[in-house]
Protein chains: 2
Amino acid sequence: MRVVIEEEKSSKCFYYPPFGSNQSSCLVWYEPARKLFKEVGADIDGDRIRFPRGMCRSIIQENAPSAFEQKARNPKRNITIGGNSTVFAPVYGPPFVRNLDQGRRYATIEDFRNFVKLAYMLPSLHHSGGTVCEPTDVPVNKRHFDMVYSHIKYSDKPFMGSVTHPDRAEDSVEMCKILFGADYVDQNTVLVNLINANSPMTFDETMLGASEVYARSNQASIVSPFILSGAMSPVTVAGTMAQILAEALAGIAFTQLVRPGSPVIFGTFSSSISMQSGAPTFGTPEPALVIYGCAELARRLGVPFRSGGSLCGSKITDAQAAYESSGTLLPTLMAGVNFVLHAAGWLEGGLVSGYEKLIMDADQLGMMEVFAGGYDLSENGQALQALREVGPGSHFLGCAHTQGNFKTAFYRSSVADNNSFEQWEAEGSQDATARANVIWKRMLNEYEAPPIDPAIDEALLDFIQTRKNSFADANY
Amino acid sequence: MRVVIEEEKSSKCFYYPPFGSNQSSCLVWYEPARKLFKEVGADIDGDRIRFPRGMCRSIIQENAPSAFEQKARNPKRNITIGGNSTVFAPVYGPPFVRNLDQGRRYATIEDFRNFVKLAYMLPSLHHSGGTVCEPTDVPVNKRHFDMVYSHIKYSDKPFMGSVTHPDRAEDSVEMCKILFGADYVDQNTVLVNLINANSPMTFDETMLGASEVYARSNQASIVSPFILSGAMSPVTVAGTMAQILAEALAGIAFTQLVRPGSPVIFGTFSSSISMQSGAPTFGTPEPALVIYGCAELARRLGVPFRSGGSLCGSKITDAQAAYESSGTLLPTLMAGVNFVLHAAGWLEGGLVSGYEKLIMDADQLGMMEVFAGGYDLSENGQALQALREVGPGSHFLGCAHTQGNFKTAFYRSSVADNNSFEQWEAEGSQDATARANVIWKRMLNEYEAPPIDPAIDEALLDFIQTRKNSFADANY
């Protein structure tokens, strides 16, 4: 499905990568980027750009921020995206959700309320995500509004604004601007948003559209050459980190020429095909080598870098879903990613958000955290007076030092059973899959909204309904 | 049952590391070991050691083999531990089985045989493993003679010996010189032996005595401290490490003095308990930070280094036992660790051996061989031809670069299933561990035995007829 997305967006603007050659070039049908590379010494050939090698770099390098922080409207949520900073973000677009209940099914603005809420009470994720399931019950051209609106209503993490067409962005924007106020927007980071390129070497104007407006209005575009080796990139990791590099810097470079110092993120989703039936597939060694790479590279660039997340194609909350995910993040974490969309509910290669997978993934997030949190050298945690204290062929159960650390001494999962064989026999041989459904079930109960000003709900309201009513429905 | 075992063995060698003095003692009941630790100037008082600070790891740096190969029958197998070399052997040690159709039942020499031949097919794991099950079937005084039989007779890759007498140990090396000869086993390293300390700070005699008879035959000793953090070490990451690295260079150090020059292994077990119930819990990030860190506290003593494998507490093949898996798994991959037991097969915290779980794991395996390749940077890596023949807005699939590439191209899992939603439902919506025990059953039915001498056969089957005649059966 993300495939027949990205051949959707077909071909308005190609560039050859500068491999080989002195220059790069670029076929562009979108004026404003013609104009704006033409302006800094780009060789204008008709619907072809051509740059000097190195041009790109040189703007983004003069120009880009390295890291940036992305503002909440609670204070406390706010997050840096660049440097050491991991920001875990979950799902983002699939059309169905699946839970155990009821299966898989088209997702509504009902569902997306739920992650939404559910993203907001996990601690785990850092950030209240974008399209985390697409509500599919509300207008293609409306549905924006909704999604919007509920991010700000049903949560106070910070969030993603709409791509899928310019003026989606600019209600985007008008919306954080309503909330956070017209200056405030101008010199601050609220959104960030997801521009994917169409690989191979292909941009489309839906993309650039977006990608301007949020960068004339100093918002941050994720550049992301969209990848499945073998089918958008060569079957090799070198082949696909040299293509995904060329894509980013003609991305990157374009919304530093609209606002210089623009908040950017080099960013790519990474995954393979299976060769047998062109399938993707998620969670195997060779995309996680692109991670690696690829972080490496916008390190060696200058700017934060998204890629990884919990990837796994299986259709259900099985063993494969679960190897494959880890499969991904943990080399994600390992690579130093600064911003990791699709962290936690992602099944069914990004079909499927599904809420067992995210309840499950959010848990192994908090893993990641601590992981990442790295070894206490204090005098308590090398704990040399235990030692003395217990001394050997007995046990740490009972001595002072566990009694004073453990609360917070290791990792507790909320949805491991580590019981007993009969304990848990008797308690009905659940998997993980059933215990992450009593969870959300127990959330979504507990769910409590974080406080709004009234005014600017109402604000929000009017301005939603007006900018719906001012046009048609239409489902592109 | 872990933890049971290790209290089994309970406080017969005892000493304090040497935090904050300038010595460490130990207690020792098992004379030889006294005798030796006295002739290199150990202060001997009553049952207790004392070794000047320091001692231990001068004794491991003056004496032990920073790498060595075993031998296996099949040269072709022989593997290199230590250096930058990672062995993935299967697990070991469970009374239980698990498979789909049967459920979780006691072991038999039959489950043994099995599994011996699935690590045999297995290309993903380097080595045969020793106690992959208990056949408890088989009396325990010598069940040793069969599982020793069954590693030569069914599988030609290199394998473990007994430690749970210092008699079944000479067994284990006798059986090794019909195989070898008596000469090629005192000059080469046939087996690898689990020794594991009896956390915290004890050894006991059937692990002395069973170490100084394969130090003493040139064949290696795994000196491992088995931890559960939070019970027989300290709930810190760094305090456990500490303990881990005093008992470690204490065992270590004892098989230098028996035979200076033997091969040897710095080994760790490492999981924490969880402080609410007591249960061993697996997958979680302290012990992954542990593994880290002894790997690194091994390479400085300059002596390979045990830890690790495919771990969980989950009594089934599902999400949590995958999770937790690859918890596990990959930093033990990126720790760089040299030998990795219970690589596949592991499940409810090493009380079981799983049918799917080994194929499931040894899947993961591979995926982790071509991970640890990292990057092909050949001009064919690069890919820069494809890149240029394939051009913007097009795709890779049928390029010249990917057809004669794709059938090396990406890691091809045994056990995924990458098909569509819509196939996959029409073929039964199988889980993972459906796909996993259609594979097992299916390579058992494949099984062909690797050819042996009909000579050694027999004369191992006369060895191990006249010893097991030699002495009535006994469960202990």
Given for the second form:
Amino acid sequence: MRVVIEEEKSSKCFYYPPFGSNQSSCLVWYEPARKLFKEVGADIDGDRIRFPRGMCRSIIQENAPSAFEQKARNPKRNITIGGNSTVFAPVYGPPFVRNLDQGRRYATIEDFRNFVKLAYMLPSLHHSGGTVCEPTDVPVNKRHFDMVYSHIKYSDKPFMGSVTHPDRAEDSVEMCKILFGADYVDQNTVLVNLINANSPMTFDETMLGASEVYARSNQASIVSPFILSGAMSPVTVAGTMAQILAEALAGIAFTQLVRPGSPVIFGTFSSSISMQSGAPTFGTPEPALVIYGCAELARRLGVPFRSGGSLCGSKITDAQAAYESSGTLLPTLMAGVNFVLHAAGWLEGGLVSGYEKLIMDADQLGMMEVFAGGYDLSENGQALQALREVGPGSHFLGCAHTQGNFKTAFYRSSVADNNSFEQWEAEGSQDATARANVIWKRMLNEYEAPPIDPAIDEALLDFIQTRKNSFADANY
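Having seen the form predicted in complex with a further copy of the same chain, please provide the structure of the form predicted on its own.
The next block holds one chain only.
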């Protein structure tokens, strides 16, 4: 199933109506999709589907929810995706991990479990995520069982399913049916899943197949064009946004034809590239403008929006990692992004999940939560009591209002060192990376798994073992 979206009269660029032509088209090598679009009035010409002007937008606006709740196995962890909510989820997809002790290496299932445990313990991460790293010590065609089970077993936050094959998406849904019950899964959203377009203007068989599985099961898809501007989209911000909108509209409309009303998220991952080397760059102004613009397009369409994160191209947790991550995270918050994948732990352009980077980013996410909370204009927040008590020429350190609020008055970083130089030196002259290293090790040492019904746990393990035994190991 390969989908190539293009303008009817030109293969060079696609401007989704109302920007350009009266029809847009895509090449679909997947009979179920051709059948669904034909039933609603699209023009089918072999493998090409021509969409009348406004067709995809109408399908979406008439069916897709503007917000939805993703259920967690701990109801206190349920989250709303859409509206005024911003959900932070950890890094997704890297084959490598890095920490201060071992450097850069291939990720294992033990690393995967560690990242799930850390995300569970970090309050500023609202979501357990999905492929927090690729466990390369487990066969490719079976590792999805171990990953989904790790999210279920070691955390009680919401999580994501597998999208690397439609069968693996089915396995993810079946595991959730064991956890929540089949009827509950059919009537509630318990999975969010990342469906990338192969930009420019292409969806492959794996992605649309997985998207169909999840939509049919009432589970959410993030339909997310993956853009490196200058290579996979035009070099301009406006051109990139037009392409993103076209790709997202086609993919989102497909989910609504599979099951009207199924939850969906307008997603985008947009980065610029170095025009000298071709390498992706992060924290630059152009992707920030794309985030702002596409967030508005998603709100106009009436669906939740995913983008942003703490992105960087740096190989280690250095100043480049910090300023590039900040250059992505602040626009993410200010644009009102609803679902933030890669919010913590991203290194080396997404090739590496960083232990220390996860801790340092999570600290920044805590600051973003406080910043997003805005002004406290309650009686206590206006602090008139303190102003009257202190008066001119004195100080506020000892007044009753300060004494009553000093523990919670300001965000206290868990990573930054604000002590004197002498104290910092006496404590080993540690930089932020060394301090974060101490923190994640302490957290894993103190980790306690959330309780799970033993019968459900046993049923999950039986299902996994039965399915694994039913086919041979493979690296694809």
